[in-house]
Structures are given as C-alpha cells and as structure tokens.
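Take a look at this single chain, the form predicted on its own, given in structure tokens.
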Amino acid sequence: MTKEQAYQQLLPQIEALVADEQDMIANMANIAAALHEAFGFWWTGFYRVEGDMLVLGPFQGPIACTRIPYGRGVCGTAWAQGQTIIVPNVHEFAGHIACSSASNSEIVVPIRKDGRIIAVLDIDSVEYNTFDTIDQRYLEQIQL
C-alpha cells in the first residue's frame, strides 16, 4: 500500500472518530493514536495554543517538550507563519528544539478553528526525509 492509499483509508476513519465528539483533547488523543498506529512515526501529537506558548497536548511516543514559545523551533515557526513546515533534516533547521535526539525529520501542521490557529499537529521520524507534499496534503485536512 502506498502512503497516499494509507492516508485515503485513514482520513475517513479519523473523521468518524471526531464527528460526534466536541472535546478537543479527546479528539487530539484519538487522532494522534490513529496516525501513530497507521504509520509508525517516532512521535505524533499536538501542541495547544495557550497565550504566547504552545503547550503539550495528547501525543504518542517518548516524552516531549512541555512548552514551546511562539516563533521558536519548528512548531513555533509553523504557528507564527501560519503554514505547514516540512523539515527533511531537523539538525539543519535554525533554532530547532531537540526534544529527542532520535528525531531526524519533522512535519508541523497548524490546526485552525474559526479562522485562528488553536494547535499544531507535530510528527517526528527517526528517518531523514520522511515527510513530503503527500503528508502535507492529507494532514492539512484533519480537523478537531
């Protein structure tokens, strides 16, 4: 199965998981678990916008940074720029915050509600060059 086919199968399942649930934390937990299980990523989770910080939300994987300032690291930069960031090699990203030295590539997708960013979806891989425009296209469709 190709990566695109995996996303095509998974996204309807994610939509069904969150369709009748209003609690954002519960939805984040199920989305992170579904993505992590389907693709076997190193770290899959959310950071929630709280004032001028991103605060750790539900995730799957090893322990993570608890707070990330606006504009810092890949997550804070994606939030500040309001767009998805794909990083083939995190060690070459200026200002990368190394929550885990095992992470080598990353994708961060801003999550919007009512036109404003309320969270970011952060996924890390131990492999380099894991993420591409296929990941971006499908991950950007995820809604809480």
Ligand code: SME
Second form
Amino acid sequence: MTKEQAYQQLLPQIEALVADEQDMIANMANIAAALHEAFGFWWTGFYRVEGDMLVLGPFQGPIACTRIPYGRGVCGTAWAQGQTIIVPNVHEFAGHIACSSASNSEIVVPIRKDGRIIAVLDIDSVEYNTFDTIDQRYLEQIQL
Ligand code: SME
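Shown: the form predicted on its own; wanted: the form predicted together with the ligand:
Below is the entire complex, every chain and molecule, led by the chain shown above.
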C-alpha cells in the first residue's frame, strides 16, 4: 500500500472517530493514536494554543516539552506563519526544539476552528525526509 492509499483509508476513519464527539482533547487523543499506529511514527501529537504559548496536548510516543512560545521551534513557527512546515532534516532548522535526540525529520500542521488556529499537529520521524506534500495534503484535512 502506498502512503497515499494509507491516508485515503485512514482519513475517513478519523472523520468518523471525531464526528459525534465535541470534546477536542478526546478527539486529539484518538487522532494521534490513529496516525501513530497506522504509520509507526516516532512521535505524533498536538500542541494547543493557550494565550501566547503552545501547550502539550494528547500525543503518542516519548515524553515531550510541555510549552513552546509563539514563533519558537518548528511548532511555534508553523503557528506564527499559519502554514504547514515540512522539515526534511531537523538539525538544519534554525531554532528547532529537540524534545528527543532520535528525531530527524518533522512536519507541523496548524489546525483551525472557525478560521483561528487552535492547535498544531506535530509528527516526528527517526528517518530523514519522511514527510512531503502527500502528508501535508492529507494531514491538512484533519479537523477536531
Ligand atoms: N520539535 C518541535 C518541538 C516538539 S517535539 O518535536 C515533540 C519544535 O521544534 O517545535
């Protein structure tokens, strides 16, 4: 199965998972689990917008930094720019926050509700160059 096929199978399942649940923490938890299990990423989770900070939300994988200021790291930069950031090699991203030394590539996708960014979805991989525009296209469809 190609990555695209895997996303095409998974996205309707994710939509169904969250369709009847309004609680965003519960939805973040199930989405992180579904993505993590399907693709075997190193770390899959959410940071929630709280004032001028991103605060750690539901995730799968090793422990992570709890707070990331606006504009800092890949997550804070994706939030500030309002767009997905794909990082093929995290060691070359100025300001990358290394929660785990095992991570080598990363994608961060802002999640909007009513037009405002309310969270970011952050996925880390131990391989380099894991994420591309296919991941971006499907992950950007995820709604809480
Ligand atoms: N690497 C991220 C921090 C979060 S951890 O990867 C889970 C960043 O630079 O924003």
